[in-house]
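There is one chain below, alone, in structure tokens, taken in the form predicted alone.
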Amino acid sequence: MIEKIFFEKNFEKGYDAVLVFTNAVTRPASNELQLKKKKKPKVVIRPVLGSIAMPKSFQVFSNEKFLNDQIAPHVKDQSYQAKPGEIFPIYSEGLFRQIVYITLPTLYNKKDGENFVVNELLNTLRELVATVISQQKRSCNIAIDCSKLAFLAGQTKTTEASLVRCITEASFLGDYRFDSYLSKPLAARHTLSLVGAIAITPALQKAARESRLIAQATNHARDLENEPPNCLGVAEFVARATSFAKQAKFKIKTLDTKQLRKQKFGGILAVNAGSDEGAKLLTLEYKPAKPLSHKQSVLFVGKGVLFDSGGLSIKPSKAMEEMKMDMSGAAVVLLALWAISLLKLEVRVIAVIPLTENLIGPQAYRVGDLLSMYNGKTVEVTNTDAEGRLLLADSLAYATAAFNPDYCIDVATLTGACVVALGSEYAGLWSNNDKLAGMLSKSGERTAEALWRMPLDAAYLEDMRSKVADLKNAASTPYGGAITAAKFLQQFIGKGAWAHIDIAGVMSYAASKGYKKAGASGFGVRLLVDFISCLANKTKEK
């Protein structure tokens, strides 16, 4: 793992891997740096079209005189060609071990539309940087030559922070290890420069402070949701919140299972019956220490369930394995609360987190059962297996009556359904506010952490209705699970602007790609902190 940051000038020590920025070019451009040798022709490529040979140069973004005196000297492969998007080193050890370079795929076009291809551009960074960095299987200091940002920025459409910003979180991003419980662990310990003579300047340098914090947020959250289910229950994930709030200096609140029987908080206390640890309600909020004129609150609501069997409507053990990770909307709303204090950003911001077991007992809640919940709705238990709904739905009712927010955001591993609709690309949003769909939308998409809004419509509360109660808690059809399952969510959330995100498609990565590490993604704490962050700086222009 990374350990520090530095902002240096020069390439004045021997790192051990340097990464250079290049593109392949089909041209020679006035402003581009070609790799020349001392009294040699300039180093070319001259890839084969069809029948005519067409001259290919290196396009390097890096300082003239590290260009020439440290790079041109070792090259030892004279006719290489350049793939977009690759990752590629050609160099022969001089003063760094290794030099690494990183061709650029030319994605600006402007019919596509400019925001969508500057996206895919810093995303396709994230991912070459983040797999350079990860391939580093030993302790070492690493230099990112950044001393061509500003040109760098004018050919891919973008700014200079966009591009720290992306490069530093997807250093921390790709550098993550879970090996708490390895008898021998494997991350290694590195340091991470960024090079450039007059390029880091203090604005960049507090950009790349800020997207190590938040990349640092995702990584804390991957930790907790790579957590065995036997090493973090209920207690000592109150006791890591509180830890996080005493580094944030952010307020918590935790409600016990008395408290949440005498205030009536019918659905987490059923869920919660079938496990002998006790359930907890944890309310966190951070306050901006100078509030604008112009005031807003948001609130999160990320649910909590440490392990999920499925209750007496008990999973198949397959489906069980990653059910230790059905906290992961509460790891979320934790860790963006957590960055969202430390980076001091001007809005309010109060997190609500339930937290229980579904396990099954000898009080475990059963099919049939009729809930009365905090708002006073009575619901028919047909699933013991639909129980996020009804932690979400008490938090939802509580939380929103007690703050009246301006918008309400809840984050979880909801259905099954919505991976089966959506796979693991996008999160699911439900939303009954097109202003806040698409500023989270708009999220998604600078953070490479993709939204698909889906339909709300009142005809899909029907199947929710029941003979005995004013709800069921899971739909009598088996077609639509992910979109009745919000619908049941908005019958407890009053009349406020309202998103539901359901990351049960992207909780996890099957495999290690770039800043993507298998096992937890922590999904939705970079959306989250984005969010907030447009939100304030729209609150300041006010």
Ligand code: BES
Given for the second form:
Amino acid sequence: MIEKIFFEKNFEKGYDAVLVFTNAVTRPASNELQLKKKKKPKVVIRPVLGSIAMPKSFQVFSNEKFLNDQIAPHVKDQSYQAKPGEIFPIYSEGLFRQIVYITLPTLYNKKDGENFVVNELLNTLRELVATVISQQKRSCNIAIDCSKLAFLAGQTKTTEASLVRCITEASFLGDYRFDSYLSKPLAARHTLSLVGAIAITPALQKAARESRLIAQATNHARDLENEPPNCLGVAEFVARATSFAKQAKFKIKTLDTKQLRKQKFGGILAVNAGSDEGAKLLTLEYKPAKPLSHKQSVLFVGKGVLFDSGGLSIKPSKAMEEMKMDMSGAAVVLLALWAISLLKLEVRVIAVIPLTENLIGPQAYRVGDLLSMYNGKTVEVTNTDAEGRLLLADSLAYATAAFNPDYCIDVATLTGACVVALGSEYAGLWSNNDKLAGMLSKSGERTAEALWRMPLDAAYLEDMRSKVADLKNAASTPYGGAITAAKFLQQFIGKGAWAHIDIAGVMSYAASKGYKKAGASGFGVRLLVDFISCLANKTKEK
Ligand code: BES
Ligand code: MN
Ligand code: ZN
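With the form predicted alone in hand, show me what the form predicted in complex with the ligand looks like.
Now the complete complex, all chains and molecules, led by this one.
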């Protein structure tokens, strides 16, 4: 765990590990050279990303002579290959135990899709920094050389602030471990210093503190997702949400089962019927302190199934293994709101979270049951494992009517079909509004929490028609299952702009890689915070 972050002028203090960025300028492989030469002989040949490594010129992004000097002999004798993405540690005695040289890819004149290339580079930076930080098993003081940040920004066509954000975020994300139930916790305790004389201005320090907060929000979400289902039930989730609300000073209101019954939340109650622990519907509200000239409000809805057994349409054991994480949507919107509130972003944000388990028992809802939903629509239950959409349908109907938001975004581990479609790289995005979809996609690119937009054509609804009710809760075929689920939700949203994000495929990773850790991902926190902060900045400009 990184316990403290410092901003320091120079390396006088001494550190256990120092990270230094380098940049290898490589020439393209000779056949590429030939080809290009023939076509346009007079054009200067630019090196190409990903080409065979042939160090031509080589830069160390440091003003420290010592750090420059240490790598030189290794470059000369070629033990250091200077390939993009290479991590080269040198162990020494004295001021620093370890110096780690990290080679970034170089960006060239890529006019088309330049943003894409820059985002990719920033993500490589995240991965490399996180990898180095997570290799530090013992408690230590880590320093990152930022003495030539401006130059590095120029070289990579990005801003110093983006670099600082990436470095900080990656350090905190890469350092994450879920070890609270181990008798011998693994986590080492580190300090992180960003070092560079004039390089780290107060504005950049602010950027670092903000991205630390956002990474911590992600880590808190990962904690909730990783909690075993017998440790984090409905009541415990409410307790945790209440303490986050207190800390970040946003409002929290809870509807219990009795109130849900009174107000006819037929979907939530049906799913909850098999569980001993009552369902809860949380409403969290963050209001910016400053009154705005142009008021905007955003509604988040997050699926909070604390454990999904599938109900009577029970899941096979293998498929049940990760179902403690079926509350990832809930965790993500809760912690996004926590960060938004602490960052004091100037947009009103409300989060609505339905909480329950999906279990079996004498009272459990059945296949064939007829449900009367919050908005009066009727639903025939054809599969008790399609429970998420029932919870979300009630929550969306209730919250869009109660708050009439400018934008409504739901986040849910909704379908196995989304995992089949997109794997664990992209989350699925559905929206009835191109502007909202565009803004979310851009946030996805910037944060490397990528979204892939999927169709919402009316024809997909045909599969959801029932003979005895307005809708059935599961289509008769599994094909296009993530889309039919989205179509189902759309019947409950009222009129405004809405987006649905299916995070089933990205809720967890099988293995650790860089800032992505094996286990829960917290995917969506950084995305939603970026979205709200863009919205806040746009509002300010008006
Ligand atoms: N929570 C699951 C979806 C899920 C699957 C999330 C894998 C993460 C990883 C959801 O409640 C579910 O069971 N969906 C069913 C819907 C089907 C019955 C129409 C599914 O995908 O099989
Ligand atoms: Mn299910
Ligand atoms: Zn589920």
